[in-house]
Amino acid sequence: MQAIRVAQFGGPEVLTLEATDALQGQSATQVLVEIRAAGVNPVDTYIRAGTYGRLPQLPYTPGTDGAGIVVAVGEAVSRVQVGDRVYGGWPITGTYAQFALYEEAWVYPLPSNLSFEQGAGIFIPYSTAHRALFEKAQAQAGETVLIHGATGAVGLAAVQLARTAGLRVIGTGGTQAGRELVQAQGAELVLDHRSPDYRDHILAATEGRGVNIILEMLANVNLGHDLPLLASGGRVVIIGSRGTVEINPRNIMAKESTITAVNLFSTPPERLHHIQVQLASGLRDGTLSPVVAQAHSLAEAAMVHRQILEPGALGNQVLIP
């Protein structure tokens, strides 16, 4: 089978697609999934650079999210068949590939309303954005939460989240095109992170309070200013950070407010696992639907780990084995 394969950590260029031997001999409790579209994550980028906390053996084939059908199951396996659609968390052999083997517990329906593309956007973002807003934030319907760096796959499937659940959404984005996505994804305003007054409108349309929740995708950079934009008990959830900050503590304290955290290596499996039932509605009738921002080929990978940490993310990027 064709798959990217990594022999050392490094840069994007170590990205190699290779012809590997053929999966075979899965246990009892094991699937194997031909992938119909393989998700890219910037977790994938820093672990292929060595930089993450948590790395594998090498060599490797990178990728966590994926989607596809299933053909072929283990004996002792009986939540799903050959033949049904399905996406994937934890897989035991990278997605970035044609085929990928998991044990059962980590397979879930895909519905039929969903491509394999948007499946492939699903089990990484959707559950990354649920335990911020609901685990960690413990969002209650009528708050406010503002999702700084709302246009990347995580961001968008916050706001979705957070308009299904009854919460007033502000967004933020670095371009026009960006901004209007997100504001089509039920946001109620959306301003530009690199003005330098988008904190003033934030304060202006919270008459003074400020927000209840932020979800910060790149705390290194925003998060001493995201503190002063905290209403009293208010929340902050890092997603994503890249090195780095300096905060003034007081700013903690005047308004007991909290920072917090999701890693979604950390997670015990029975809390994704819980997850992923109540993402389970809102993906079939399409109330969460990922946005795919684009597809590419197994041969492009190295691009996408290029421009995948490049500003103006629109969505999920998808590979096509």
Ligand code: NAP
The other form holds:
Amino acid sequence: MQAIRVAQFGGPEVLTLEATDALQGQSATQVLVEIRAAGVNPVDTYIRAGTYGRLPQLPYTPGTDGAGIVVAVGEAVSRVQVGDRVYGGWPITGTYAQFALYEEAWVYPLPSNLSFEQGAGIFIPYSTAHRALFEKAQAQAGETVLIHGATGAVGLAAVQLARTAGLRVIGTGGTQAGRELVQAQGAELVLDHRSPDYRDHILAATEGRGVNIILEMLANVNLGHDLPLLASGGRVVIIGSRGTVEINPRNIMAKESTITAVNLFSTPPERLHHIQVQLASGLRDGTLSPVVAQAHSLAEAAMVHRQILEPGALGNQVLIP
Ligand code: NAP
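Hand over the structure of the form predicted together with the ligand; the form predicted on its own is what we had up.
Time for the whole complex; same chain goes first.
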């Protein structure tokens, strides 16, 4: 089969498209999926670079997110059958490939109204956004959430989840196209996180009270400035950070705020399975609908790894094996 392989950690050029041995002989509880679309997430680039806290053994095939069709199941598998459309969570083998192997527990039904490209943008982005909003921030209808970095895969998932749950959404994006997309997804106010005065607009939009929740995609840049934007009892959930940041603890004390975080790799499996159950009806009725920025061939994986770290996000990047 065709698969992207990484023989050594390094820059995007270490992603090479190779003909590899077919995956076969899945054990009793495993499922073989023909991958029709693989989702590319920023964490794939940190792992490829060798800078992430959890690294696979070399050589490896990258990719956690994927969607496709079940082509073989072990004899003890009962929840899915050959021919089912599925999206997956933690795969045993990477999804940047024509086939990937999963434990049965980590494949979920892909509703017929969603494409495989959309399915490849569910597990990491929507699980992260859901855990941040509802399990970490304990979001309630009527509260105001600032989605700080709303144009990317996690941000757009969060906009859809927050709107569906009756929250008022303020989003940020770095490009006009991104801000229009976030607005079209239901944010009430969308601001440019590169403009010098956008925080003033957030305070003005809340009559000076501040927002109840901030979902933070770039904490190393924003966390110190986030704290004065919180209302009394506000919560910041750190989702992304690419460095260190200085904060003033008094800004946490002043409003008895909470700083918390999500790390999907540390989220208990039962929570992740529960989240997929929570997502299912929204995915079926279209209130949750992954936004695909662009689909690329597997051979373009290196280019996509460069692009995903650049400004100008517009949803999920996917690879088509
Ligand atoms: P993505 O699709 O590449 O989007 C990145 C987002 O960050 C875009 O909305 C981008 O906006 C925004 N951004 C850029 N500069 C910003 C700034 N100064 N302030 C606020 N936002 C800014 O990535 P993603 O998949 O949505 O993931 C977002 C972050 O969360 C990444 O760092 C990722 O590694 C992390 N993440 C963490 C977990 C976890 O378990 N903790 C899970 C998934 C993702 P523009 O491009 O419009 O400027």
